[in-house]
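The chain below stands alone and is given in structure tokens; this is the form predicted on its own.
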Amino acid sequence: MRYLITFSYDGSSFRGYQKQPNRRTIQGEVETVLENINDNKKVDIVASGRTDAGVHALNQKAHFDLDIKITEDKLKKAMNSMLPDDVYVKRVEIVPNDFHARYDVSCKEYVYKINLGEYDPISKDYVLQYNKKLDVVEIERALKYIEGTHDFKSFTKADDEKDNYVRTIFSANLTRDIKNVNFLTFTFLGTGFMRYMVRNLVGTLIEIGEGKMKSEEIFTIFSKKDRKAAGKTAAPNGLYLKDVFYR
């Protein structure tokens, strides 16, 4: 039986999603629990995508196959009873055997959180503590230029070789918290995101907000197809995989 889980995690104390020897990872924790449930038989989970060390997820998705018969509700309860308290399964669904959590994705949504106000040690692992002012109007102009279909090679990991760097960003927005105007949230909804892509976009937007480059330079960065043309990579702690959508 193939199952699809929706789960959230606090990435602060993990070395990322992907399983690594002698490292604490989200994949490692979930597979260990599932093998216990599956009569100690190996279980491989396939996620919608990987997240890096320090990155969080609100609604990550993954599929896996189990040899035993168990209802969605019982499986959810069993997993949560054994998972550490920084990982939580929100939903379990039975899906067709040909469903694929990665290849069937139609779009993903990421958010990135920044604090422009006074340093906050409580939220330091969950919000980028920038703690200075930015030109938000210029950043919002740049966000509109990011929307659409572009070659994002300049915004991915320098040594990440792919056949195709073209992605479509349906929307790229910036919102302020009503209660605290110094708290900003970037939201990106698109067909797919390569490694470090969102963090590189945010790092570039921060440099635009600092006045180091103009918003229109986004088009020049696209055309150069060179990681060195874009801004620095923003820290992982402000990044969240918000949601995954399927066809």
The other form holds:
2 protein chains.
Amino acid sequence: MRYLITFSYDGSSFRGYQKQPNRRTIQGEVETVLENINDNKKVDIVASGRTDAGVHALNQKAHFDLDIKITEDKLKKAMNSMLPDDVYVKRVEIVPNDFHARYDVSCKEYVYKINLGEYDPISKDYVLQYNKKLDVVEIERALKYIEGTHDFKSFTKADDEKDNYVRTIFSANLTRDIKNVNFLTFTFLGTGFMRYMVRNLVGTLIEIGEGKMKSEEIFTIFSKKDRKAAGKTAAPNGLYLKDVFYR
Amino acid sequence: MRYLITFSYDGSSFRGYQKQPNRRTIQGEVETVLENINDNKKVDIVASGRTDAGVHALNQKAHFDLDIKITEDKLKKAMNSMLPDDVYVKRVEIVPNDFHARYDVSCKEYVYKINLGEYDPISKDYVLQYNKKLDVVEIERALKYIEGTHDFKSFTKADDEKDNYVRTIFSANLTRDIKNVNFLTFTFLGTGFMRYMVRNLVGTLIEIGEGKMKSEEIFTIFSKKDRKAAGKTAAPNGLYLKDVFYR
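With the form predicted on its own done, generate the form predicted together with a further copy of the same chain in the same format.
Below, the chain from earlier opens the complete complex, with every other chain and molecule after it.
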């Protein structure tokens, strides 16, 4: 039976999503729990994509096959009773055997949180502590240039070799927290995000907000297809995989 | 020169506010930094009050005297450059030599956050994960009975011997997060809060919300002056010292 889980995690104490020997990873923790449930037979989980060390997830998705028969409700309870307190399974669904949590992704939503106000020790692992003013109007202009279908090679991890760097971003927005105008949230909804792509977009948008670049330079960066043309990679702590949608 | 600082901290990795040998405490960290600034001469800080292990502060206040002369701005910068990343000084003020951060408190504000929705791994250290429904209307009735001047002995740590347990709570409210109706915040504004008092009030309010007690039983609890009459002590992770006001 093939299962699809929706799960959330606090990325702060993980060395990233992907399993690595002797490192605490999300995949590692989830597979250990599933093997326990699956009569100690190996279980390979396939997520919608990886997240880097320190990146959080509100609704990550993954599929896997179990040898045993167990209902969705019971599997959810069993997993949550064994998982560490920084990972939580929100939903379990039985899916067709040809469902694939990565290949079938239709679009994904990421959010990135920034605090422009004073340093806040309580949110340090959950919000980028930028702690200075930014030109939000210029950033919002650049966000509109990012929307659409573009070659995102300049915004991808430099040594990440791919056949195709073209992706579509349906929407790229910035919202302010109504209770604290210094808390900003970027939202990116798109067909796919390559390694470091959201963090490189945010790092570039910050440089635009600092006045180091004009918003129109986004077009130059796209055309150069060179990682060096874009801004720095923003820290992982402000990034959340918010949603994964399937056709 | 006497200084008053306003500071915030994430209580998650501390064994509480008050200095203890070989334990990481907020007072310990702040005094170490101040002694460094004060030419290695001992500095004793006096806070508005202690907070327990795991309790956070948004605007804690403390006073201390320094032997050296330093401006407010420079002291703030020096302290923040040396403090660990879970403590932050928001403001430094020079105050009269007879100002006292504890004795001169006029009132204090505490907030307590609860999640009635599904378990959230990302806020686990910052919001009580109650994860079930509560009768919010009955809780709100009880909050109105808590407001006013009462003997709070039943809500104080059992072995905390005091001459006087009478305190005034000016306001006790409950608000729902507009983006997530399952996130509730209690706010208590009062003349003074004894050890575990807010956590015991919240623990009792939860039992009222569970239907284990009626809201009117608050009056019986007040009259008994016995810790056993009230509900359990709520966990520290949802509690924040929000503000301290001086006359």
